[in-house]
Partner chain sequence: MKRKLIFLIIALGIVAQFGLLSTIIIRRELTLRSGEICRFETAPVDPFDAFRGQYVQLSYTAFSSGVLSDRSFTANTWCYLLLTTDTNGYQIVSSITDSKPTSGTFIRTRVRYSYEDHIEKPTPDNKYHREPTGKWKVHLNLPFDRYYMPEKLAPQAETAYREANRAARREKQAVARVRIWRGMVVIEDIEIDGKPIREVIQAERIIKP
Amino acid sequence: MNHVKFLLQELKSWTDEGILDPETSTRIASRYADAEMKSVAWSRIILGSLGALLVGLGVIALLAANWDDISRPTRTALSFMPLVLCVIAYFMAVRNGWSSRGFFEPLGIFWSLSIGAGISLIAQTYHISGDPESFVLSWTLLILPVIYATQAVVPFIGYFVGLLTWASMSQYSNGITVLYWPLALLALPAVMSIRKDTHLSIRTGLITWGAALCSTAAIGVTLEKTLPGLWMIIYSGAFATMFLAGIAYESKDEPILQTPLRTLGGCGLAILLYLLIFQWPWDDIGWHYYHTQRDYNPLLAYFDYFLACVLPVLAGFMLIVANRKVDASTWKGLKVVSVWTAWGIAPVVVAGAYSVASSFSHEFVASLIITIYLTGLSICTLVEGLMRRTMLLVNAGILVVISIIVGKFFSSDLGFTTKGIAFIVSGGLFFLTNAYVGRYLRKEEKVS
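In the form predicted together with the partner chain, the structure of this chain alone:
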């Protein structure tokens, strides 16, 4: 039973019991009845979408099976047919004022598929060789109007996945992969519009997760990588920006699905910093190892430099925004710096360590800086978790500390027996701390 149905049932019993007067009850009921009318169960949307997918694939398979028996003009007309049907359905929906997601989600899938099918069928009819790169790009770009028209989840995610696929292929054949970014920006107004209309819905969460994950991967794909190691500053800047934007604009009480920026940014920062506690990422980086081979385009490398400058600055800007939007943490009445501020300055620390490693070839010092910083962050996270009585933060802090210990032990020259004992002790400590803190928090709750 959904929340609105439950509320409407409760309203009836409250009115019968005299808790609410009939007039107020009617006013509340009319307010939520409207929402009930507009909402469609996700099961209906998923089933409808699956149906659209199967019908779409079935139509394509049927056409393909009988392709040789059909004349060229008929084949050409049939290639257009699914697309024409989708456009007619869309204009009918607009004309009749339909707004159900149960209609637009499957339409979005079927429409997107019919574009790909149309291109493929025409290519078969005229024996067009066409490289996979241009096929993926054409299909992806033609999905863009579908995104704006239907605002459906699958075409949205498909658009970003398509762009990422094209960028990966293009990188392999030395193409201009940085075009990913202006093309991705074309979908941004639609993303903003959906976030504004249906703030914190599952749909918004899925779309933002898809866009954020693809764009995170796209950073790695689109970098020219002429200057070894610059990715560290770029990725730390990107993750810090995402994390701080999540802190500023996403509610901390929402589940992970609806806080993609905060979750992806935070996890990304933790994983990146964890990798940098080892020495191997710091080997052979900086201008001394600048790539001059033919495969590297020095002009496209300016995009890498641009990101390395802009993303840390953007993270700094988001740090200010987040500090203005979110109330400062207090401890015994005193204002303290929030732990996310400490995580947010990661690009500055990484840039410092990078300059040490690249200028003086002190890989050990660079990894030590990050180890100290990450250990400090994990302890701060643990402390903040205890202060705010949040088990998630406590566990995150402990997990990072133990990962550092385990990682450092693994990369050391100690024997397997010593390493094994260290792992068992670390795991035991994790369980003990967890149990102790859990009991402590429950006791605190009882007292309060």
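Mind sharing the form predicted alone? What's above is the form predicted together with the partner chain.
This part shows the chain on its own.
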């Protein structure tokens, strides 16, 4: 934060010279002083959290080492003691009006570990039978009150990781894995509360990243997968929804850490579409290959159909919201279709290609549709980058085109010599285009 210190030092001289009025100088100093304090606070939070983690693991190790020499009543008391101490510390903090994250973040970690240790020790002491699946679910659900009490980052992420772990175990035992979603929604009010209090803060970004990554993986875990290929429509709808929600509600000036929806949705959608330009994902999909040879729950299969219908509709709704919240791109005074609009219709295109492949068994046609669409997206991204004078979008558009060319050549039957020449030419065109566009943008900046 050396630049903040420099700015605060310069403010006094700017005020004395009349460049800034005292009121504006005070507001600027207050804003950047807060930013500096937040940076210091996060270093204290991280160190405190690591300390709480080490202390918690140390207590568990000491109890395990001497467990056989302790009487049953003492074991019971020791099992509950860390949990009771956490509850007492929380109520003392609330009573005294403490709000420091340097206290609540370590408390949340130690509290969560105390719950898991307490469950294990009580079960071992009284020989309560159980299985890993039940243990993970019980521990995860008992973390939920800790989330609302401390609003700490690690318990939040641990809650979603625990739900994902339980769902993965339940999938192998033919359990009802779709319960992941109503259980995940139990934490939503707490997430919204944190986002409202600290909009686009580091805490919000970390929590949203954890929830989004776990939920993305949970889609694949909770699907019944009776209708092959339906995951294409579901994942394209999910990624498009996340991407458009990020466009609508996340600031474009924030770093990647604080824009999880836009980053994860955009990257996930690009990777998914890239995979679909090949023919192998389109083989043996549709109603003709409906799974009936294994154990499955016909009622849970309707959850797959529900997601396949709802997520593209939700993506369409978020497309409308994004276009209302963000100004349309202009080029020489004319409004043009924004690049997120082109990316946002991906679920419709994927659904159309899926219909072609599943109904008529035209795998080549389906892959060709996605190839043409992804190529068009790369052109739209490139044009958007030129209009906005953003090299990131320009390079992204060029990179997608190069990736399509390289992928198609690798999957073709051409010789290595031809492929090598094509790769060299593609790489050269990438560098030349990048240099030309960079010089063009610098020229436009000078003119404006």
